[in-house]
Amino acid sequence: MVRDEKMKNIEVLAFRFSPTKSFFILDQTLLPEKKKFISINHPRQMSKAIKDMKVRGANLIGITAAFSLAQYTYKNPKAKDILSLARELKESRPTAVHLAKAVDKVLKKKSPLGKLKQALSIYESDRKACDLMAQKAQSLLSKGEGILTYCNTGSLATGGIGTALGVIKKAFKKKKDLHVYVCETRPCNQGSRLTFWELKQENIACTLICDNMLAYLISQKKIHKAFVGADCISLNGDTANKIGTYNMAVICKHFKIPFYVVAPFHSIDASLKKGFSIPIELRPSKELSFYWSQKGADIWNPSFDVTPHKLITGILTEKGFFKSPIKI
C-alpha cells in the first residue's frame, strides 16, 4: 500500500482512480442514454479504450492515459514492456499534443511511486488550469449574451470543470444568464450527446442546432461570441480541434463574431512553427457510413481540422491571453 499524502482516491465525472487498486473510466460512447463505468487493467486496454473514444477529450486523454502507465508501473515494477506500452497510447490520437507530453512525463519518473505522484500530478494541474481560465475568461462575457460551442470540452473532456465549456459554467454559478447554443457536432456527435447533457446536469439554458445551421442562427442576432477548445496549438496561432471548428470561425469571421479558443498552456506545441504541421487524425469510416450501412464507400473522415490565426480573435490559457505568434 502506497503511503502518502498525495496518493489520495479520486472520483470525478469522467473516471474513479485508486492508485494501488482499481481505475474505472465512464463509457463515454453509451451516454446520454446510459451511464457506465468500464474497469481499465492494462495500458493496452487504455489505448483500446481511447482509439473507440469510449474516454475522449484532449485533456482526459492525456490524465488517463498517464494513470494507465503509471498504475502498471507500480503493480509491475519489474515489467518490461513500459516503453512499448507508452509508444501505443501515444499512438492511439497523434492529434491531441497533451496525450504525448502526459505519457513522456511519467516515463521520466525513476521510480514506480515517482510515475505514480507523476500521473496525480498532471490531472491536479489540469483541475486548477480549468478553473483559472473560467475566472480569467470571465471578463469576455457580458449578462444575456448567446453562446455558441462546439464538440465537448467540460467535465467529461478534462479533470476539472472544463476548458470552453468550463467558462460557461463559470459564468452560469455568477448569474450572468448565458443562452448556449450547442452544435451536434458530426459524426459522433459529442455536442449533442455529451455537451448538451452536460448543460442539463448544471441547469444552464441552452438549444441544440444542427452543424450547419450555423450561419443562418448567426443572421438571426442571436449569437455574440463563439468559445471552442483545441486538441493542438501550433507556435504562429493555428488551432486543431473536432473536424467543423474551422467551419464556424469562417462564419464568425464573417458575421463579425468574437471566436475565441480555450485550451491549456501545454496544448502548445513549440515543435510546431504552422498549424499544417498538426498530425491529424483520420477515423474509421464506418462513423460515416453506420446509419446508412453504405459498404464500399470511398468515405474520408478527417477527425479535426485546423482553423487558421487569422479567424481567432484570442487563445486563453491558465497563463492568460495569446494572439499570434505565440511566444513561450
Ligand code: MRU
The other form holds:
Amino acid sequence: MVRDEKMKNIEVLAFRFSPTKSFFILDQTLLPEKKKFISINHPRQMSKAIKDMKVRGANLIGITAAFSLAQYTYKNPKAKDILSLARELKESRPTAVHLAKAVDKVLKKKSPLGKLKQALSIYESDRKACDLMAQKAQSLLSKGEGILTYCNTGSLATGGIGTALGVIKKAFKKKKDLHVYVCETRPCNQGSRLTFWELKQENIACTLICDNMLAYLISQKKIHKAFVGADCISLNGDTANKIGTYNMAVICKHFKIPFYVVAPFHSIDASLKKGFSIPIELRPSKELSFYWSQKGADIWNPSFDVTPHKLITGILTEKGFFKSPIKI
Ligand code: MRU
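Requested next: the structure of the form predicted together with this ligand (the form predicted alone having been shown above).
Let us now look at the entire complex, which starts with that chain.
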C-alpha cells in the first residue's frame, strides 16, 4: 500500500489515475460523439492506445506512458520485461520527444514507489508549465483579436489547460474577447473533433475552417496572431508539429502575422541541432482513404512537419521566450 500524501488519485478530462488501483484514458477517437473511458492494465495496451491515437498530444502521451509503466512496476515489482515494455512505449510514436523523455525518467528511478512518484511529478510539472505559459503569453494578446490555431493543444493533449490552447483559454478568462479560428487539421481532424469541442465546452467564440482556407481567411483581415504547439524543437529553433503547421507558418509570414510556438521547455531535444534530424512519423494510409477506397492507391501520410525557425516569431516556454538559436 502506498502511504504518501502526494500519491493521490487524479481525475482530469483526458484520464483518471489511481496509483495502486486503476488507470483509465478517455478514448479520443470517439470524440466528440462519445465520451468513453477505457481501462489500461498493461504498458503493452498503453503502447497500442498511443499508436491508435486513443490518447494523443505530445505532453499527454508522455504522461500516460509514464503512469502506465510506473503502475505496472508497482503492481509487478519482480517483472522482468520492464525494459522491453519501455522500448515498445517509446517506439509507439516517434516524433514527440516528451514520450521518450518521460519513459526514460521513470526507468531511471530504482524503486517502484520512486517510479510512481516520478510519473506523478511528470504530470504535475506539465500542468504547472501549461499554467505558466498561459500566464506569460497574455502580454502578446490584445482585446478583440482574431487568433489562429492548429491541431489540438488543450486539455486533451496535455496534463493541464494546454499549450497554445491554454493561452487562448486564459485570455478568454481574462475577458480579452478573442475570436478563435480552428483549422480542421486533416487527416485525423484533431481541430474539428477536439479543439472545436474543447472551445465549445468553455463557450469561447470560435469558427471552424478547412486547412486550405487559411490564406483566404487571412486576406480578409480577420487574423492577428497564430498560436501552435510543438512535438519537438531542435536547438536551432526548428519545430515539429502536426502536419500542416509549416503551411500555416509560410502563409502567416506572407501576411506578416506573428506566429508563436507554445511548448514546455522539455519539448526541446538538446541532442538535435537542426529540425531535419527530428524523426517524422508516417501513419497508415487508411487515415487518408477511409471514406473512399481505390485498391493500390499510393498514399503518403506524414503525421508531422518541421517549421523552420525563420518562420517562427517566438517560442514560449514556462521559462520564458526563446528565439533561434536556443541556448540550454
Ligand atoms: O498526432 P497528435 O494528435 O498527437 O498531434 C498533436 C500535435 O501535433 C500537437 O500540436 C502537439 O502535440 C503539441 S500540443 C501538446
